[in-house]
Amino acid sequence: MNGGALAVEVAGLTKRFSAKRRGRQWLTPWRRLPPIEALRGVDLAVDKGELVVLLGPNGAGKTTLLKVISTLVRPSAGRAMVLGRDVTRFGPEARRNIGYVLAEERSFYWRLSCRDNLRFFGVLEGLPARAALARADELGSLLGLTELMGRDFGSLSTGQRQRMAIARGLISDPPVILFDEATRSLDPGRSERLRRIIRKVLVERENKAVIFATHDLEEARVLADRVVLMRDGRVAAEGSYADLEAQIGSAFREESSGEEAEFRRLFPDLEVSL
């Protein structure tokens, strides 16, 4: 461990969401429903230099985690640590130090050029104009934007806006970054640079602590220090990719065992495995 403060610490984090009436629900409004658990006591400890990957199937809890320790939700119970600071108490201050990574970012100006989003953005986290602008380019070069820097956001594909996404969360340099299935609308060369980007430059050189969420085993693989396997809202094991491969392919199999199941039922004559 680095000296100091943990980058990331959570304890107990609880998470519960209002269920949502549908359909039949709605003839009987007196009954209440019960709430809707995403994250049921997770702990969890990354430090500065580490990069530790949340893995596990759909509907796991790895996306409320990340909003909760980003500031974007509030926890119903326990708490989240960045950089020592509780991001329910102290959240403007634990938020200058996250970097958040969406999978759709919509948050752009359409009409702007991809220099001026993030430039804007730069001076929102509280850069200088000019240090903003400096760093939008930086970025650009790092990410192969670089020709699209003067170009609308809205002429942008999926997969450029994506690498506008990932620009978008490093560009105030924040020793804590949090990526959140940031490698789904990208092909498969760009995927592999942005992977070498996490590990050698963010990680290794710059010393940042990385939380990357992923349903991607072979994306776990290649990159985990450590995986954090996830199932119900709840830390089911953590280590090393190696040591949980067993526990990780069982967890994906029993998500999809009733699908198959069905689907064999359906058409009884087809082969279900590739």
The other form holds:
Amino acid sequence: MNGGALAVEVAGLTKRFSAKRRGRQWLTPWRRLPPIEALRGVDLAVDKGELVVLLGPNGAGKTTLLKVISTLVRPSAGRAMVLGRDVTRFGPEARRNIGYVLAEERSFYWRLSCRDNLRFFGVLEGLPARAALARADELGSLLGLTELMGRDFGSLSTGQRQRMAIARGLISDPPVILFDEATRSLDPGRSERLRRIIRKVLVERENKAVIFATHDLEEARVLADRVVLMRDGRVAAEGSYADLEAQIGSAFREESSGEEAEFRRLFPDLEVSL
Amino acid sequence: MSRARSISWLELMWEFVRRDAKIQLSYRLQAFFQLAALFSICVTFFFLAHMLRGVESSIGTLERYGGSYFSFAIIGLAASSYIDSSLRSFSSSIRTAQMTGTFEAMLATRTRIGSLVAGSALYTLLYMAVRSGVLIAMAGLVFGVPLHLDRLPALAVIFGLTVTATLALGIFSAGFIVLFKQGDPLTAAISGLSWLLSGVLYPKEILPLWVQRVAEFLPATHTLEASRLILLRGAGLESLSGAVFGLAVFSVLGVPISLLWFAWAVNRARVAGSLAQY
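I've shown you the form predicted on its own. Could you give me the structure of the form predicted together with the partner chain?
Let us now look at the entire complex, which starts with that chain.
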């Protein structure tokens, strides 16, 4: 059924959030507030066995795009398909094929052991309890969590929790995996190991489609088959890191130029380049 | 392809119960304190009833339920605390999951949101049923309340109808939490009115007639009356047709309406992007 379909296909995806009224805006309730445009006509195609890095500064729309693909947020216009299934119309069917590694590493049950946490989320993903436990042990050895499996989640360090979030995203062995800032709490050695796992195991050996959102330029450089540079809810450029290097640099510089000017105004005597 | 396949709904629900039981058991002293609290309730009302012993026989409205204020109050507390906690269990389980971040993680799985909400509330529903049962058993065994245990099948029917009626209201209030995050007006209103009008601590017959008519629109009124008549007077279902009918109407009308409302609320939250916000 899904044999020829792209792993992920996004076309003209737009997401507008309603702005919340604040302070004096309540005095004119009849006046419509302009919506916040998080995504503006995003197109994206990711094939099986491909690793695409969504690169962009904070607020570029990376997380919103991942949330639309994973059905957590409904788009305002356009469509997103996972293995040929429209995520808006077939939410549970689409989610069956997606592993979403959330940036939020506290989203576990702190008084349950790591093994029990993975078992629970494995069952929610449709695995029988025994299969979920077996898979949890498998992922434990892949991600260096074996020793921690019997410990309460609450006793883990931030980096260990992040690895648990990665294990949870992989628990059902889905064909499409979305990573949202997955390495942000990992030490350099573990970040590098995770990148190797993603590249060598998930993409090259298991032919999975991976979308990896990050604002880390070095990570994008070493990881991506293809970089999709996002700015202001749009795809600003797409290609290999080497081809886009100049554009990437200017995108990040421009994004922070306002803050830089403000910093210089406030602290004129400080040397800002470290 | 994904390793996921279909597991039964019961397997899924069991996993929720297992999760919540493990979390509760991790608070080791909690069970002891809760049992102590139940005993304390019994003792308090035992002495309150003792104080009223001289006037009990002159309270005509109490006669219908066996004439003892202690047994009247204990069954009222057991039933109303079950309904109260069950009502809150849906919205509070969503609220807690939103606050801890687990709601978004659960929503990202293939399990449908209806099952997530039902599963999250299930442990509380079971736990509160046991707790109410323990309270009544304690009243019978320790404080000598005469109970018609031969009528347990009739009680099970009333209990089942109470669960479905409460389910409807609980799902409705969960919709409020999904949309507005806090300030669920329904639970507060139903709970407050039930304590006031349904006859938890005093017979509803002492209220003005028009207020008693209003109380008919609360599931707790029917549950309380039926539970007391079954356990204290040995009434059968044939003499409780009013209560059975009232609870059945709540269930038949309430469950589909609440499911529609909940689905609408979830869709609105997905559009607003606020499903997992708190």
